[in-house]
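Heads up, the chain below is alone and in the form predicted alone; it's given as structure tokens.
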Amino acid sequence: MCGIVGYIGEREKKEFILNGLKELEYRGYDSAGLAVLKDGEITHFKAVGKLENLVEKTKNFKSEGFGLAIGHTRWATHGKPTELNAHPHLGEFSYVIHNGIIENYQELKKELQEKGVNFISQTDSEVIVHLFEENLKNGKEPFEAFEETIKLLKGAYAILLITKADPKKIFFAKNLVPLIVGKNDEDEIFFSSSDAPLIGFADEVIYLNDKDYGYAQKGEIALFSEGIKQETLFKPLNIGKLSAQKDGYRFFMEKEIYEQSAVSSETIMGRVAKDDIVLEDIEDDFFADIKEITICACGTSYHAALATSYLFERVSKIKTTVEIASEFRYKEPLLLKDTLFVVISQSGETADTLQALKMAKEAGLKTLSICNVDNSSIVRLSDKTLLTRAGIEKGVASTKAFTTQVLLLWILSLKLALLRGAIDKEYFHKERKIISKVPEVLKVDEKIHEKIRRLSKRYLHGHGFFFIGRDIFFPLALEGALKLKEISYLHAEGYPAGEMKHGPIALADSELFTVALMPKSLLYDKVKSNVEELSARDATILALSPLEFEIADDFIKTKGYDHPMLEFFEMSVIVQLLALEISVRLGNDVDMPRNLAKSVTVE
């Protein structure tokens, strides 16, 4: 979740990129870097960590008088947190900034290495700057090089790039990434990736659409589509910086579940390959001599563990076991040196699971961590790690990293499946078919939205909730019930359908309501049996499926996928949204509930 600042103007050039990159802060990142282009010249600096190292850098440099500038802040995606791999990327007399996934850079990298193009870092990005210039040395003129080159890139992307074959224009790029230009009555032009930076300086602003590509100077923004040039239509500026950074969304939560179809992309990203599944930095030989998994987390991070038990067992066929990490730490646990120890963590500063990371060190097992937040202490204390590239989260309850962390353990299950022989090449390329469907899975439907927050005024009072379901919806209900009490403050309860008859079917009544998770792929008729007996009891049901189904009291008409991972990450969009609505018809905080903390540091 990178941020992007630009500027055209006359004021100091570095004061307005870092305040600008200050302002994208909440978005997440682990480097930062920014370039000049003045007078001809260009200067750059970098840094890794915090932006306070970046200002250090930056200290005895000015920059007064007319100018280009860009700045960046980087989330890693591709390569590790290094000055190398920040941003800005450089060429030979031109430097881009870009946020998103290049998802041909392998190809047009590879294309660009055999004319004889050195690269510096392992980032995607870094092939833009390159390609840009080639267009050049084969007689474009600068815009039609950047044209040609916006041609070539297939994936998501904001892109800023200045060059000094054209040391007055900043030429920009977009798609499926947000970008903004702005400007005002002094004849400045300025660029971001959120409102935030721009307010107290732009007037107006363009929040410009996919595919759309142009240049600006002063005194001119350029805009143009598909070849042609379009008008350019601005827009007055939000003049809220907390407004801003939630993006015109009531609440970051509510954002942030509207992310999750975008950062699912960025999960999936360069991991699932045409015939393999590809871990950065995880060679096939680590996996070796594993018999068994311990998967150990808290909270959220137990739940997507538990959900995925079950792909480890039945597509991986390896011995799963789940634990929670506050427990875990007490049982005097055997651990056996076979066992791949896995923990998740959003912040990878969870304190419980930290601990239980250590004494699996100790035992000298093999660790793994899935993580939202690099460099963290789990990160650097595991042998290997798979980032969740979900951005920074600031709703305490968690929603993009429950749905990454699935995402990248169904990830992990099939790269251990093929090393296992456990599925043969059909099965995976149906599976990796299935996978590329999740970021259009995990979109919001406006319609279901609207209908859940028309259904949340019926569901403010009475004694509790049940979210049943059954196998990998079981975990998806214990989830569900997790966000209601966290923002809701209402009791609520996860449970397996088929154990509702075993005594807590006792406290079914009119006041008692149940969230049936009824997905048609798997195991409906088992759930719609034990629905039925809750029914039966009086007990008030929202069903969520594809299939009508008459005694629920209100229902919720899921699309109905064939496959039950889609089913799920559907499911968990529409218990989001439930908590998230009935939590704001009782007018709480959503975002930052009572009592919780966004990284439990503690025991």
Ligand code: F6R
Given for the second form:
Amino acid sequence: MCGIVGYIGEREKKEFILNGLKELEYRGYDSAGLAVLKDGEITHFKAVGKLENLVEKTKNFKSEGFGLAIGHTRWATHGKPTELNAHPHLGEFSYVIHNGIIENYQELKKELQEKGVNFISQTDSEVIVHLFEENLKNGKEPFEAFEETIKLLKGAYAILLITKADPKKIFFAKNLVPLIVGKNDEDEIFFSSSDAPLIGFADEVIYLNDKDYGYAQKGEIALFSEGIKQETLFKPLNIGKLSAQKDGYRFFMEKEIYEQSAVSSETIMGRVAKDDIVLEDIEDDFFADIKEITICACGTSYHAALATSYLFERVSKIKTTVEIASEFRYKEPLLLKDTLFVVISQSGETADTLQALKMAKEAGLKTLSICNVDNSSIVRLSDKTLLTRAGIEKGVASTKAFTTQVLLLWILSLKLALLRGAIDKEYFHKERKIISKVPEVLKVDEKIHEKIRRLSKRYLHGHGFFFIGRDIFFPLALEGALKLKEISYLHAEGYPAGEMKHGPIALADSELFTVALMPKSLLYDKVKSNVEELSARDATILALSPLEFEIADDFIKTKGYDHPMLEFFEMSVIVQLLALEISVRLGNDVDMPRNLAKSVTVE
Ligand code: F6R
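May I ask for the structure of the form predicted in complex with the ligand now, the form predicted alone having been displayed?
To see the whole picture, the full complex is given below, headed by that same chain.
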């Protein structure tokens, strides 16, 4: 979703801003812009489409010597991706960039228009710069005018504003979406909506809290909350998360599929001991008196939640409900204090999940986040966190984040099972051995990848895909379908295999592609009957199974592990590769599919 960078110092500002925006590119965007304030003058550029277009437009522009700069990638919410709607938005002498959504922008805009202010974009963000200038015209000092502006805004925002009225400062504000301020000992100041653009530049950072605002100028970062000056507590920037490179793979998504084996070892490391599960700084007490679990998430993370909810009930013997965060927020849910509230989020910034977490906290529930990004908003808000340790994920379609989430939740289900006496040591030791095999199972089998590459050409048309499975393979079917639709733009649905006969089977004909997940270790015969019902109606079947299946039109033979979770991980890789290869054949942008964003910080 939108990305923000800002800079104060001597460095070539255009380069810093463009490189920073490049680091944020994977989040998804459809236009970009920047503005530089130097020697009292502001120069700005905007371009629709890829960042290269902005690079081209700025190629003859130089911005050496002391000055300020702001840059933005926009993912359209209000108004189409056009140059006028791209950030920075301009007033008469000030420029603003904004992530988030200003919910009351229509009222604010109307009031300003009645005073004669002219708007040139369709965005909600433009009100910020006009409100600021209006406050200035009413005699306020620049910082006061900014403070007054922020007070009027309702909704989510990370804002950077520069103005000729105070040409040495960047004004900033944050609520509900992330904003980081960084500095180094060369007196440079940096802003960004995530860590990546700051690596190699800032030594120390502050992750701003909601409602924080202030200004920065050479030698000074002034931070305020509700009118009161705050101490600036910087902490070292974690440089472990070096920016990801493709390392010879065609796409980040492909690299990330191949990385799953290595990162799953990280997920397990130190957590699965000989006789127990050890969860970092989470004491066993934390789980005392828990009667139920609610897991809340969106998209792929929701699928990880659904898959592992089977384990929490079957293995840990604890009632588990799974909720889609955007639904949960408004259903007036019954929040009981003896429920453990688990949120799952790759990015740790998903607005719906974050708000659901806030609701649970306010209701006094114990909260636990499963997350891939340390220091993200969700991590900071939850009582306890377990990091998936998948490393930065750049492909918009999530892969390694998903498998590490499932793995970590499986480990958690064993912890709860041990604590509740739902399993004995013997069962635990068997599971422990199985878990240690996961990195091997997640290794991409080159022969299977090659087979999928060849098969993919037969699946570029048709009127749709059904991915079907039972039990934990039903959520995997949902995930396989989501991966495919995200990057191929073909219609795909995930369905419980046994449910097809209650309606969807009416769609069956040779142009309906069914991807059947047929593990041998779980309900094989049941799924087989369901697939036969579809085949009898001439649906085209692509079966994934270790057991030969004659009526399949195409068949991917899996290794046939004895444990459903191992079969689950093996098939996860296969459905990911299938989506990847179909997308490649269709010539799509695999890593940055249309209309999607990596980090969904709006409702
Ligand atoms: C799918 C995908 C999305 C995310 C969803 C939640 O490939 O990436 O469906 O899973 O937007 O994001 P997080 O996990 O960051 O909360």
